[in-house]
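Coming up is one lone chain in structure tokens, specifically the form predicted alone.
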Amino acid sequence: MLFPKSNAHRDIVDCSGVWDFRPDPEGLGLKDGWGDGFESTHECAVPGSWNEQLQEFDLMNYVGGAWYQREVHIPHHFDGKQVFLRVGSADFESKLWVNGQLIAENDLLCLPYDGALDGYITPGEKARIVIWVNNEQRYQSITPGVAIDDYIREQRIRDEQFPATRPDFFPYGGIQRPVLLCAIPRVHIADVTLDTHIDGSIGLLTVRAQVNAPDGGQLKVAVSDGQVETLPIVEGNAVAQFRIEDCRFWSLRDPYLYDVSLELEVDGTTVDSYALHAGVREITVRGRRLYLNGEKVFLRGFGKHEDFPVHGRGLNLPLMVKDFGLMHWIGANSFRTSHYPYAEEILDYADRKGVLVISELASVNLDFRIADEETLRNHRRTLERQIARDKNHPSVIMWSVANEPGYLGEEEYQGEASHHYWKNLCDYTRELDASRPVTVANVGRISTNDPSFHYVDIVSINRYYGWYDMPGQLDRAAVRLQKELDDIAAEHDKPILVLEFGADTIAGAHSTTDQLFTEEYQARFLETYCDVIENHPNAIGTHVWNFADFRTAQNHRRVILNLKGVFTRTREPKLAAFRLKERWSVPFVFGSEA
């Protein structure tokens, strides 16, 4: 799955703007043809949530279809070309026409799609692109959805949220990322893959290709340190390998990028080019730790989420910037994507900024009620795509097929169905990529006894102790934390990943005593646990939640947002940014190991 690129042979016209929009709670538009064209009744941005752009409307909380249009020019150029219309992300589901044809589905979330448009457009005329999209989530979603009727059947009226969810963040609904109009040779490469290790000093590079082009025509793969292999197309692929001399390894201090580029030559005609950058670097987990290039790496980070206001969940450049020069400031070394795959360009950005990344799968809150077999095949699809979409990044170290699954704590999580799951699970993505090492994120109310913990590289938690149980008891919650730890290590002896800690704070509160939202109780409830964490044997990093303040649901839990940020929804620094700060600024280093 190539991202889009400009070059001499292939062609962008970005249709990101203003749109005509039209919200469909009645449902009328897939009954009476609206993907012909509609009248509009507002417009919304793109890429945005429409969410706060049209709260003004009643659209804050509005969950349901929604149509976008707008017309586009289709360049003269792009004549002879294969032309296709990719959506980098529309959630939750969505569909889209062009001139009225419906030209591709998609249900996964967080994910591109495209659409081819032969036959459908004519070079040097305009085209109308209908988008249809719905943030409702559906029950065999790997994100199962939820109704009020599931809050009063269940009993859990204390749990309620508006809009009815099950995460504990706002359901944004829009297309989230631009919407690119591609053309490409129709002989042309369709996809790379960089596989790369480390033989002491030299760098190992494979690039595999898939060709759309007739055998007898040739590959040329240049790499930047000078190497040049030419290879013959053999039923539509073509391999090179490289040994890199003295080779610069991508790493924390030195994320360094070699170009590597493509030519597509077919009767002595370059047809088709394409350029990516590769990060020579290899991880692995070896006893009780996480290796990067052979060396031990202890990650400190975040989890984060694509939120700020107005934008919602909607590609945000300069925010993209602003968070990474946060990140260099307070010494975090890695993030995690919860708790959705985003936008490539953040991953682009992480490759050059020498950020890791643990890439996240859209899968909240599992229920294993509901889950059955189709639950697993919609899993390993959105595994699929998400894999070939990432698969390139050298920041991406880690694949974390799910968050908080079993979250009800219903018994069913722990019995066979669910060691099924996660076995079967585990095992494709390691079959998709055996290069990263797997995990999933374990929810609290499930504790040490998880069947995922079996089947997963990294033994990943979330733990609120002192937050959600035992408030504003820091040496209980230390104590517990500690037991939790040295039990799972004595059961599995893995890696243990904390992925999630956290208290919300209200910015600017504070007290002389421990008091829950205060500034100076996150800032110990932070260092508590990193204290704990830090000298645990098998432990591999801390990941704060949250990296900055995000909006959720309503519900009694949350004022507007979920706070437990160190940074707020606008980027100003708490108190436990500064402390952090601190400790981070202080190389880890790894005890005993006796």
Contents of the next structure:
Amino acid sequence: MLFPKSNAHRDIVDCSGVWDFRPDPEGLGLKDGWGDGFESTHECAVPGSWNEQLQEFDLMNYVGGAWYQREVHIPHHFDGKQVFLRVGSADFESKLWVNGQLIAENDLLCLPYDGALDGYITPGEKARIVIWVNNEQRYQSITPGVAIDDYIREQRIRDEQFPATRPDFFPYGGIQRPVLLCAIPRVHIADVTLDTHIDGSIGLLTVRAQVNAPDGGQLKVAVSDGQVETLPIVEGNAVAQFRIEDCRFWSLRDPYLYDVSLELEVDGTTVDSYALHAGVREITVRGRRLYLNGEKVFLRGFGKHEDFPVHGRGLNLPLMVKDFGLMHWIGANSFRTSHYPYAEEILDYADRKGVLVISELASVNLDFRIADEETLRNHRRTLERQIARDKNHPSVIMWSVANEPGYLGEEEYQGEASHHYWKNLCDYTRELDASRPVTVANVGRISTNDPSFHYVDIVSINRYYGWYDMPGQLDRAAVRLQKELDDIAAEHDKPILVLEFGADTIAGAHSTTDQLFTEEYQARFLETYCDVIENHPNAIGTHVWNFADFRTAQNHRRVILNLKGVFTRTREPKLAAFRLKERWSVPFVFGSEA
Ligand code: BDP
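Return the structure block for the form predicted together with beta-D-glucopyranuronic acid; the form predicted alone was the one displayed.
Let us now look at the entire complex, which starts with that chain.
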């Protein structure tokens, strides 16, 4: 799945802008053929979530179907090309029509989908794009939904969040990433997979391309160190292998990217080209440690969210640049795309900035009273699409395949079905991508007896002692945390990553003694955790929850936002940000190891 790019053979029309919009709470549109076009009632900017944009039209908390529509000119020079429309993400479920023709559908959260427009458009004329989006989560999604029926079926989850949702982040709806009209040559490079290894000072780079050209064509692959290979195409595939002497490896200090350019030649003519970056690097797990290019690495960073006033989860490039600036300022070297895949633009930027990314699937609070084979199939489909999308990013160092499954402490989580689920999913991740470790973020309620621990490469835990339990008592919290790390280490000879710990904090609240919600308490909370974790022989990282305050659904535990950010929602630093900066300005030193 190649990210769309413009070059001598390929072109893109970005359909971002203000689109016609119409909410459809009664679900009329799908029955009445609104895919052919509909009468709009509102306007909504793309990319962006509809919620805060249309708050004044009573759509802040809207959960249901909504329709988007706009016209776009199909350029003359698209004639003879393969034209398709790519939706970066339209969440949670979406369908796409062009000139009244259903072109594509998607039900995978925060992942792109596309559809071919052949036969449905005329270059030189306008085309009508209609997109239906529905932000209701379904029961069998890998972040299970909560519809009214679910409350009844479960008999225990109260109607406690509005809009109804399980996770602790706002269920934004809308077209949240760009919609791109793309034209590529009919005979083209369809996919490229990069694989990198290191051998001393030599970088080994394998470029595997899939093309839809007939045998007889050839692919020229050039790397910016000066090497060029010309390969025959055999059954739609070509593989080039490069040894880069004195290679500049992609690292935190020097995120060097080689240019890899591909040119497809048929009958002596170049018919298509595509260029991408390769960061030559190797991620390995050995014993209790994580290595980047053979050097131990300790992760310092955050769980984040795609969240900002007005845009909601919509891609916001100035915010992206600002956030990377703040991560640099504070000395973070990594973040997790909690709790869903982030925009590809963000991963590209991480590649350039030398920031390590734990790419997380949109699986939150998987409930093992209802998870079944269909859920597992959906999980595997998500994994396939996410790996296909993100596989070539050197910044992506790990797959987090779920966040806090078994969240309700349901007894089914400890059963055979759960073991089968995690074994299957972790094995499948390694089958799809043997080059990156796999993890699952474990919830405190399950504690250290988590079936997933047996199948992951890295054990990850989220902990809130000193906040939800033992509030205001950091000494007790530290003892408990230490014991859990020891217990896990005693049973699993694996690295341990603490992927969440944090305290809600009202910027401006202060106290001379330990008091929840104050800036001093957050700072001391984070420092206490870092002291314990950094000194543990199995620990490979501290990811603070959260980088910035973020919006949640309405419930009595949140004052509009989850306030665990070390920056406010609009990115002002709290006291803890300065403390972390101080701590993270000193390079991490690993203890002496046996
Ligand atoms: C964890 C979740 C995260 C929440 C956080 C919290 O993984 O999404 O926002 O706790 O309670 O359970 O702040």
